Each structure stands twice: as C-alpha cells, then as structure tokens.
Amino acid sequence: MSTNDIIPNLFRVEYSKIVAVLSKAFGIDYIEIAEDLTSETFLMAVETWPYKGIPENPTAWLYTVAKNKAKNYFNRNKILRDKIFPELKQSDKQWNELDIDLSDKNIADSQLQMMFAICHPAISEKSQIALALRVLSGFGIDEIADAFLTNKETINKRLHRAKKKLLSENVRMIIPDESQLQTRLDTVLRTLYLLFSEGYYSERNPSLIRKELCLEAMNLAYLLLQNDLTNNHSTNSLMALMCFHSSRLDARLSEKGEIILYQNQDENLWDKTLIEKGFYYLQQASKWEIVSKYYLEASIAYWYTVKNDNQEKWESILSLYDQLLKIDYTPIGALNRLIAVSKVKGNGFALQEAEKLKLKDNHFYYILLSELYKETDRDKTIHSLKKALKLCRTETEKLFIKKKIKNIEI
C-alpha cells in the first residue's frame, strides 16, 4: 500500500484517538492544541514516509511522534504545566511526568469521555454532530461542510463556537456520575441517532444516502457498548436499529442512483450479517424490562428485513407503531404507520387516517397518497405526485417522482 493510501486511512482511524487522549491529558480547554499536535503528527508522516519508507508499525510511529510533540509542547508551556501540576509551580524539576497513555483501554476511555463532553446539552445539536464528525470521527472540514451542504467558513465558525461553549460551561472529560449518567447518555444517543439519520436520508446532499455517516454513528455506538456503564437497553436498541437500517442501504438505490421503493428492493442485496448483528443487539436490549423509543423503532426495522408480505408481519409493525406513537409521537412516525395500516385495514381506511394528519407541506405525505390512490384513482395519483414534486428538495427524489408520473401518463 502506498503512502497516498495508508495515510488517509490511518488519519480516519487514528486522528480521533490521539486527539481524545491528548485532550484528556491536557484538559478539554486545550482541545484545539490537541488537534494541532495531531495534525502536525500526520503532516510529519506525509513529509517523511514517501522518502524514508512506511514504518514497520505505522500506528506505533504515529503514537510515538504524537507523544513527543505533546511532551515538547508541555515543557514549553508554563501555564499548562502549572495547571496540571500546581504543586510543582516553584520547582525546577524536569517536566517528564506528563502521562500520554495511548494504550487501547485509555484510548477507548478517552473517546467515550470526549463523546460525553461534546454532546453536552449546552451545545446545539448541529454543533454536537459537527464536533462528533471532526473530533471523534476524523472528518475533514470539507467533508463536514459537504454533510451539512454548507461552506467551510460556516463549519469552522460552528466548531469554534462549540469549543468556546465547552470552555464557558467548564465541561470536563469525565463519565457523568450515576445521578446524571442516563440523562447525559440520552443526549449522546440522540446525537448518534441524528448523525445516522443524516446518513440514511440526507435532504442536504445530492447523493441522498451518506453511508460513511451511518458507519461513523455505528462506530461511536460501539464505543458505548464496550463500557459497562453505557452498555444498556437504549444503547443496544439504537445499535440494533442502525444495523437493520444499514443492512438495506445497498438495495435502496439503483446503480444509476435512482430510488428503489421497499417493495421493489432486491433481497439479495440486503446484508445478512448486519441483520444478524441487529437481531443480536435487539435480543441484548430485551434483557432489560423496559421498552424505549429506540427498541420499538429497532423492532419495526427488524420486520422490514423480513421479506414475506404476510398479515402477521404488517399487524406486528402496526402494533409496534401504535406503541411508539404513544411514547414518542412524531408526524413522520404517524405517516410511516399508514403503510402498515393500508396493509392491515386497506387503502381506503389508510386514506381516511392520512387526511387527519394534515401534512400538506411534506412531500412524503403526497408520495404515500399516490401509493394509496394508484389502484383506484389515476388522476388523484398524478395530482399527489405533482404536489410531491413541488415540495421535495433532492434531485434524486425529483427524478424518481417524474419517472413515476411519466409511467402513469403513458
């Protein structure tokens, strides 16, 4: 593998680990210094590896350089030394005490603590996701800007404001105590849920699906599952949900990037390994005698990996949606429920239920109406699709809707 291949791969995997460990050693107040030192470490690799060759153990090389850079910075910075070792302020002692521990355990602990820090409730959701992508996933500013369909300047400002908030709120890299843990964990899980959702369906990106965002959300959820304090019902439920949804990503778009509806998906393209993992995490979640929003959503997603179009499947999905909407009502959840309603009680009943929702500004609403009308009313089907076309934002969806209209009008 050439340096052009290995360094970007290592950056994506190792950048966040080094930043988290250095931030833990220095304190999160110095997160930008930790980022700078980590970037300098990779810059040194870019400058030396093409001429001296790739080290036998590239990761160990990066860790050694990062440690040396951190200790050099520490030795030069009296304010930082006084902060970490206040009892040695007046001492002439050599400053070799700083522990840069890049063991697997400390890396995992530091990343988990960083996750709780950047998902602090004082920080906006968009900023939490941007920080997660930058600090925990090693995304470049360009990549984050693409994910939000904005420019680099906006992302840089968002990240800067978020870091200032960490400082003003005196946020520390710790696992919250027992009294705050569940509340703070709920915020972390919501951030991962939003990150995954942005990848699963991205209104802001032309590609519609951003698999790399889904993968990063799953990687971060896995970190939570590795710690006994955060390996709980909700975390397992969210991981199950993400596994089930990810299993069908390759079947949702054609080779030309065209949308493929669920009923037309090629089951052979579903990832059976991810489905099995999803079922495993769902079983783990069921060990707790509670039922969360994520558990119900994961259970619904499980049934969508069962291709059989029988009554039991749709009755189960409808029952799960009824439970979900009682504890977490959302208009989109109510809209998705109507698919199961139509299968169990017929299109006519589903249309009556749809009218009650009054989602007149949502293109998914009109796409659903077109499906419910298509067997009985051609004009209303076309009318609904034209309404959807006016409201949708992505070119992929616009092409999909135009194709449907054309096929009906022929």
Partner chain sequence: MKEFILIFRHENANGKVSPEQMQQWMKQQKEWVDSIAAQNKFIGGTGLLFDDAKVVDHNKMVTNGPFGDIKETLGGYITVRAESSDEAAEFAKGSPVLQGEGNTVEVRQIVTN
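Please could you give me the other form, the form predicted in complex with its partner chain, since above is the form predicted alone?
Chain only, nothing else included.
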C-alpha cells in the first residue's frame, strides 16, 4: 500500500467494515455512535502515525483501536449495557466482556446484515442509496451531495430521517428468515440497481463520480455473492448486467464528457475482463433455470458486447425484449425493442410500431424516430430531432442533438 494515499485507501475499505461490526455489537440504533467511534479511530491514526511511523499492519492497528474505543464506550454507557446484557441491571459489576469480533467472517456477516437493514422497505429508495453510500461505501457527505447534485444539508437531513426510521421500525441487523429472504433481497438488489443506474445513466455527473457509483454497486453485489444465502439467480443476474454495462464505461464518454453512441464506440476501450466476468455470472445465474428481469436485461447486455451486426444477434435481442416487456414494461425498454425491430424487420416496420407507442413527451422517442426516418425522409428526420431538442433536459443531450441536426442540414 502506498503511503501517499494510505488514509483514503484504508478509509474506503475499512470504514464500512468497522461501522458494520460495531453496529452489530451495539444494535443498529447505535449506528451514529458506531460511525463516530470509527471516525475517531481514523483521527487517532492521523495523530499517531506521523510521529511513531506507519504500523506494519495498519488494518490490524485500526481494528485494535476501534475495539478499545468501543469497549470504553460500552463500559461508560449504562443504558447500552442494560440493553445488551439485561441481567446486569441487577448487579453493579463492571462488564468487560463485550465481544467486538473483527474476524473476516463476522465482518462479512455484519456488512451483509447492514445491507439488509439499510435496504428496509420502510426507508425511501433515495435514503437507502444515501445510507448505503455513507455506511456501506464510506463516502463523505460532500461526495454523496455531489453524486445527487444537491447540498450537504439535504443529504444530512435525508440520512438523519433514514436513521430515525431504522429506530422507529425497530430494524434489526439480521439476515431475514427464509420466508422473507427473497422479497427483502429484491429490495436490496433494487437499491444496488438504482445506485448503479445513478452512476451509469445520469448525464449530470462528472465521469469520475459515475464510475465510482457503478463500482460501489458492484462491490456490494459481490458481498451478496459471497454468502450462500444471497448467492442466487437474481444476484448473479444483476452482477452480470452490471459487469456488461460497466465494461463500456470508458468507451461511452468522450474526453469532453459527451455521450458516444454504442455504434460509434471504440471497441478497444471496452473492458474485456469485465465482459468475461459478466459472462461467468450470467452462466451462474442460468443454473437456476428461471427467467427474471435482471436475467433478461443481462442477456440483452451480453448481446450488446458482440460488436458484429448479424441476424442472430438482433433476433436474439428482439426476442429477449419481447420477454422483458411482458414482465417489466418500461417506455425505454419499448424504445430499445424498436431498435431491434428495425434491425430485424426494417425501418418501415419499426416506424409502424413506433406510431403505436405514442410517447410524445419522451425525447428518446423522437431521437429513435429520426433514426428510422433517416434514410427515407429528410424533413421528418429534422422535424423529429427538433422535437427531441425541445424535450431534452441536459446540456450534454442538447449538444448531441444539435450536432445531429447540423450534420443533416449540411
């Protein structure tokens, strides 16, 4: 580990682990104390290491300090002692036996339980994401505010409300029992999916933040895959989807931050390792012989990693979209399906189907129309693009559409 960024690196990896273990030991209603004790542990490192040198095993150093801090806090706090060891209420004896278990297994278990606690259905999706970034990924309040394009106060309020909810809903740090596991896991996966999408699709954020959000979502999904209870069809499917998508992260944006369309992307910038990983997880997912939303999306994403346009590719994509829309209809899904329709049955046929969609307030709809008219009707192409220009919301998109119009008008 380089000493130049040892603190940020340790913080990224260890902060969430220590918070999870302490919250598990104290109960999640003490999550703020757990966060404070963990922050103090890092401050302690900063106030010690310059003089005494950086310890040989910095992680072990942090764990020891955190453990001692937690025990001190516990011994000073009678309410907490009474809560954890009710039998102590009767006796006056000092209790020193609080077990802060920082073994790999307990860390992994605590993080997983923390994930389920945070992704509790009673907490709003936005708050779940903010909490996940703060508590599971160690993001600073500033960074979360940047990611959501809002200010620190808003994020602080959001986190505060979410933590109150944890308390009022009496949320525990446990893996839900079998009868609830899949439903609760669905909520966890949905939060990871939203976190990933915030990174992948948001056109408002600088590319660095986007990438980090995507990677965090994948890190958390990886935690789920490490446990037999949560390593199932849905988790593998979502992981495959995220691997395929993120393989194109670097190819998707120009140096100026403009979107580069799929067909214009430099294939050499696609991350082959991630594509291979995606394929591995997709194969894992298929072992369960069920078909789910994430599985279909991952399968579509897989075909998109095949650059060559051949009949098999587009026919497969079309059939996958047909299945996907049946179980999870979205306007964007319907539009993407039309691209496949145009490749398989021609632009004319796709135009007829597009007419039926009537997504008159969606700029992607008009961008698609302009593509379908491109070879046959110049006026309608320009007309569609101008409509799209009126409807789109971000500068990046406006620039992109204006460029298209200019290219046709020349």
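Every value quoted in this text rests on a predicted model; they were computed, and no experiment measured them. Numbering follows the first chain given and starts at 1. Note that the rigid core is defined as the largest set of C-alphas that superpose within 1.5 Å between two forms.
Relative to the superposed rigid core, Tyr30 undergoes a CA displacement smaller than 2 Å between these two forms.
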